[in-house]
Structures are given as C-alpha cells and as structure tokens.
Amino acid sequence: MNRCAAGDQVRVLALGKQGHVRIPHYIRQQTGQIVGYCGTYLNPEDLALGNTAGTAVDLYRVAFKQTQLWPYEDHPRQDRLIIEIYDHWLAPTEDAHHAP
C-alpha cells in the first residue's frame, strides 16, 4: 500500500544529499499536494553509483502553486508546477490528508 494518495498534503525535505538526486533546490521545504502515484522503482541516487541491488521506492506527482515557489514574479493564480518525487523525499503535513 502507498504511504500517500492523490490529494494529500506532503512537504519536501532537505536531505542534505550530496550528488546525483533529482530534488531541485527551489521546491526544498515547500508544500505541495499529491496528484498521481507514477509506480514503485529503483532509486536513480543509489542508481547513479552503480548501487543495483537497492530497494525499490514509490514514486509520486507533486503539484506546487507557482505564486508560492515564485512569491515576487507575476503567475495566474491557477498555474502549478507538477514535479516527480520519491517517497524518500517527501514528509505528510498536519492537514496530510485530501486537503483542498
């Protein structure tokens, strides 16, 4: 069973990794709300080391309100990002569950 479902309300962690991962530095610490399970894989930052034999982690589409990650530009209201995000990366908020 997945740990998250479309519509819940997820912040994004600061790991402190170093390397290959796929966590842009903008979207660190912002809060964002599932839209779409995309599967269970290999991690690509185990991956990137050549490390094969690693657990497989699901992965999620994270929707963030654009006016949030870009608070001084001019965006609709509307427009959102929708990035693709591990498990590992990702932490429930207070209001986790099916937020509006």
Contents of the next structure:
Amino acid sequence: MNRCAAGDQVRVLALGKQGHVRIPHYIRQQTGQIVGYCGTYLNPEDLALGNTAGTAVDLYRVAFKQTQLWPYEDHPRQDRLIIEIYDHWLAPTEDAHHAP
Amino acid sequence: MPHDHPHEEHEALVIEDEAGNTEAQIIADALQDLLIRKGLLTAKEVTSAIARLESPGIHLGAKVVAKAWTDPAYKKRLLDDGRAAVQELDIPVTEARIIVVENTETRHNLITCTLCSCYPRSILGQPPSWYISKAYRARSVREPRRVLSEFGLDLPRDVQLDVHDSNADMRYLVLPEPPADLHALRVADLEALVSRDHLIGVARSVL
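Which structure goes with the form predicted together with its partner chain, now that we have seen the form predicted alone?
So here's everything in the complex, that chain up top.
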C-alpha cells in the first residue's frame, strides 16, 4: 500500500547518496504536493549497480511552485514544476503554507 | 557563460576528436569490430537495430493526437492510460508508462529531462539535439517562459505553465489544443498539422 495520496504535502529529502541518483539537486529540500501515484518501479540506484533483485519502490508525481523553486526568476504565481520522486526520497509534512 | 569550472570527466564525451568522432563512438566502433570478428554479431544486425531505433517518428505522435481530437472516448482513454491508448493504434510502446498532458485555453505543458535525455522514443523517435543540450535541460525548468519565447511562443502570463521533468520512469506527451476548424478537416490533414515541437510543448497553437 502506498503511503502518500494525491493532495498530500511532502518534502523531498537530501539523502546525499552517491552514484546513479534520479532526484536532481534543484528539487531536494523543497516542499510540494503529490499529484499522482505512478506505481512501483525498481530503484534506479540499485539497477545502476546491476542489482535487479531489489524491492520495487513507490513512485509519485509531485508538483512544486515555480516561484518557490526559483525565487530570483520571474515566474507567474500559478506556474508549476512536476517531477517524479521515489518514496524513500519523500517525507510527509504538515506545512500547507508552501503548498502549490 | 563564464568558463571557470574544472572540466569533469563526462564532458569529454561531448568533445569531438580531429576525425569528428566522439570518444564514446570510438569505443563503440572498436567493440563492434571485435564482436563481428568473433562472430557474435553481424553488420547487418547492427544496421537493422539502427533502422528499428529510427523508424518511430512524429507521424506516430500525430496519429495519436488526431485520433484524440476526433474521438472523445479515445481521448479519455489516452489521458487515463497513455501507453494502452497508444498501443491501440498498433504503435509498439517500449516505455513503462506514457503520461499524456493536455493543453487547454488556460494551461500549457512543457516536457524536459533535466538529468539526461528521457523522451518517448518508441512514439516520437530520437529527440532533437536541442532537447538533450545542457542549456535546454537547465533552462527549461529555471526559466521556461524565456525558453518558449526563443522558440517563438510568448505564453500569456495568465496561462498556467506546467513543466514536466521526466527524471524517472514516466515518459510524457503533450496533447495540443485542436485547431478551430477541426471538424472541417480530414484526419490526414489534422495529422499534418501536428509537429514534434507541439508534442514537447515548445509550440502551442496548431493552425
């Protein structure tokens, strides 16, 4: 059972992992909102090392406010950035203040 | 851009040698020679693999879009499950999932892959060179409206822009808005109106 649902507020962790990591730096430590559940996928951090026997992990699409990601750029308030984040990179947050 | 950072190893891959070959190409050629000499591979197999990679193209994407414009039930299936709906048209999809994002009067979608060059290749073929450039990958998330204006699209500020970073397992296609004279056009004419740029989102209106 996946732990997040559409509408949940989440924060992207900065796990500091080395190697083939699919969570770009610009999105780490940012707070966003789940917009969709994508299913489970093998962890690319394992696959890159040839480990195809790992546990499949939940993947979500998460939306972030562009004004929050790039405070020095001129983005209209409603513009969003939507990106896929694996479950182990997410932490739930109550901080609805920064919700998109 | 100021050039004051140290060259990292991966940058060597985009620097051509005197013969116009990239380092990766030289290694691939040497490996191919070896495999052919050992009888593990034939040149013909390599050529047919390249043909297979290059056979998908915008004509397949255009077929999907024209079908969605003219068949509301299909459009709903396409937005619900892009992969299954594309496969309905006998297009073999190799990506795990296809997410179709719909442009409307008040929303525009732009696709990018900031980490590499993820792209719905089994539907659209190989991505254009600008799509895999570091400039597009960085700027499409940071200043997407400026990038769009360089493509000739000045998106009104009251139209919401959603940028989709295909960083992981999903692959994306933009469903553009249909032309105003949709019902006056034949399906073949509709397909001819759809460009690759519409499906990535660097173009908006289909006229």
